[in-house]
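Encoded as structure tokens, the following chain is the form predicted on its own, with no partner shown.
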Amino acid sequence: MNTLVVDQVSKIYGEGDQQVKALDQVSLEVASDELLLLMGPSGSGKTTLLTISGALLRPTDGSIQVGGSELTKLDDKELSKFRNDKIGFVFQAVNLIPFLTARENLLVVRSLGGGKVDAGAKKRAEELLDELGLGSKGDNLPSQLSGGQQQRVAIGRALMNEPAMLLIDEPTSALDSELGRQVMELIRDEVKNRDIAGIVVTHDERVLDFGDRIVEMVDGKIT
């Protein structure tokens, strides 16, 4: 089953002579249990495709389906709820809340989505921290964690609501080779074990062997 279906999607910024076509009739499918690596030079449209696929940005033309739901037919409120329930994001800057502990950074996802931080949520957070090798770091603030550990907390936060799709932007850019491979191994395992779709935007050729498939973008098109 394909979790993500992108069909003839274009994204145009600006008007008239100032128009910039960030995506040009892009079509792409990603199955559950598949980790796709999205590569290409800066400005090729990778991050635009990622944000449109994750319902953070609306396309100018075309269709986006996630888990059979047509995103272009949802209003802003419905889109926000869908994004919170079904999509996990890890941005290049991990954006952990600095005054919250690792555990609290996971739990805040539930409260932001209007859910309850109940016993079930706390159990889920503890399980994720253990799974990510951070069982002893739950009470640590981000400043007390290494770069690799912060990246793991960000992955845990993205998985907190059990999404159908995991979208990650440049997860290894600030990590050395060994930590980068550990993080990519973790991402691959999470995608496979949870039977979800995963897309990683990367420039890092050191981690290409972790993907099931590699797609390259140039000038807003998939080559």
Second form
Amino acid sequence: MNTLVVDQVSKIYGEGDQQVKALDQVSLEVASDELLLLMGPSGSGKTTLLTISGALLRPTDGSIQVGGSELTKLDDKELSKFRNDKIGFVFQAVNLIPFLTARENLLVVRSLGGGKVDAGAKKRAEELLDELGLGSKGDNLPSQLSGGQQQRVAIGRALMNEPAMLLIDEPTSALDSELGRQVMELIRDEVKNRDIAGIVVTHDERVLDFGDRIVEMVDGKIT
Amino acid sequence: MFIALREIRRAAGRFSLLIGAVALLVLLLLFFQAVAGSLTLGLTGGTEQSSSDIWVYDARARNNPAVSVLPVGVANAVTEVEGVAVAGPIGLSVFVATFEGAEVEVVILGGDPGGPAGPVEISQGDRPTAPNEAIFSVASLAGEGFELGDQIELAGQAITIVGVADDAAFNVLPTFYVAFETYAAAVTDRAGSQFEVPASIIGVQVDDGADPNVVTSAIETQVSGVTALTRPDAVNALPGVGTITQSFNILYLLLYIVVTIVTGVFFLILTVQKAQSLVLLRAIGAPKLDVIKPVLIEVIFVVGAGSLVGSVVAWGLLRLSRDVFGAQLGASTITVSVGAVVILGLLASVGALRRVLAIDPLGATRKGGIQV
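Next up, the form predicted in complex with the partner chain in place of the form predicted on its own?
Then the entire complex follows, led off by the chain already shown.
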């Protein structure tokens, strides 16, 4: 069963002579428990496709369905709620709130949209931290964690609300080979164990063997 | 609440500094208000607490009781005006009296202490029944110094305090309410010759149900060479009151402006500093309310805690200095000031809130930084 269905999606930035076509009638499907690696040169539209699939950006044209919900029909408020409920994001640059501990970075997801940080949330955060090998680091602030540990906390935060889809942008760009492979292994295991769809945008050819499928983009099109 | 409380806890030093700054400003604000209140009360208390509904002045005195001179007989003319129940002469002047061997400046108010010349209420003792008896009132800024039963010597007369009235002083000086004859004797003794001592003003009590404003107009129409003011107008017309009030109002305004700027700038800087966190929250699905709420909670916490600390310190300092300083704070003054500081703090956070609302969640996907 496909979790993500992207159908003839285009995204144009700017107006008139300044128009840039970031996505050009892209179609893509990602099944649950499938890990897709999205590759391509800079400016090829990978991040745009990732953000449109994650309900962060609206397409100019086409249709996006995640878990059967048509994202183009949702208003801003509904998109926010959808992101919180259904999408797990791990961004390349910004991932953790510096004044919250590792545990609190996971719990904050549950406090959004009027949610409560109850005993169930605390239990899930502990389970995730244990699973990610961070059981003893729950009280550490991000500044007290290594790059790899921060990346794992970010993955935990993305999984906190049991999303239907995990979207990860360049997870290994700041990590050495060994740590990069460990993180990719973790992502693959989480996608498989939780039966969710996963898309990883990467330039890192060292981790290509972790994907179920590799899709390459050039000039806003899937090749 | 989840985010705000944790941010405050992790940045305790930064928030403590701002709370300290707000507390200092609130302390100054309340301290100035206590001083201004006491100073103004020392000037106006006697008029505010007067039993007279109307004060009648010499028309040339520009409503200043200190320079007003009226023949005692004017009281009879005023009594004839419709709506006037009682009218009596009031003499008002500063004298040097002797108390326990030391000279002391006092205000002597001469008139019928049981009629228009007396204070509305006395808190201790009784009203005078003899010429050598007085009701005493003190300006809080002038300190205590006199008690029930104390005697001062004025122009060879021993005057005994038989009653005490609160907050009914004139000219920020110890004030003695005596019979007009006692006042007249002091005036002639000071002048060194005998003459018919005039009144300073005429105090008027109006008939039950009569409108003091109407009676005031009637007095000015029917009695030549006088002006008349209702008691509230007489308070405002006292020399120096307007200037003092205006000066302190400028100080209050400056302090309120500083509170607003300090709070506004702090939260604006804080918002810019944590822009990445706010972008991340919006990107992972936080509705706008979830990023606004922490700012509002933090503003209320900072100005609330700052106001509380400032109020407690101001109250404590004023209490400690009560014997030498005498200024006091009323609950209503504290409530109004703290309420104004909280409202201004919230208004000051508008800039920070606008920045928060302008956050683009898409910024989380940019490598080069966050734009807010």
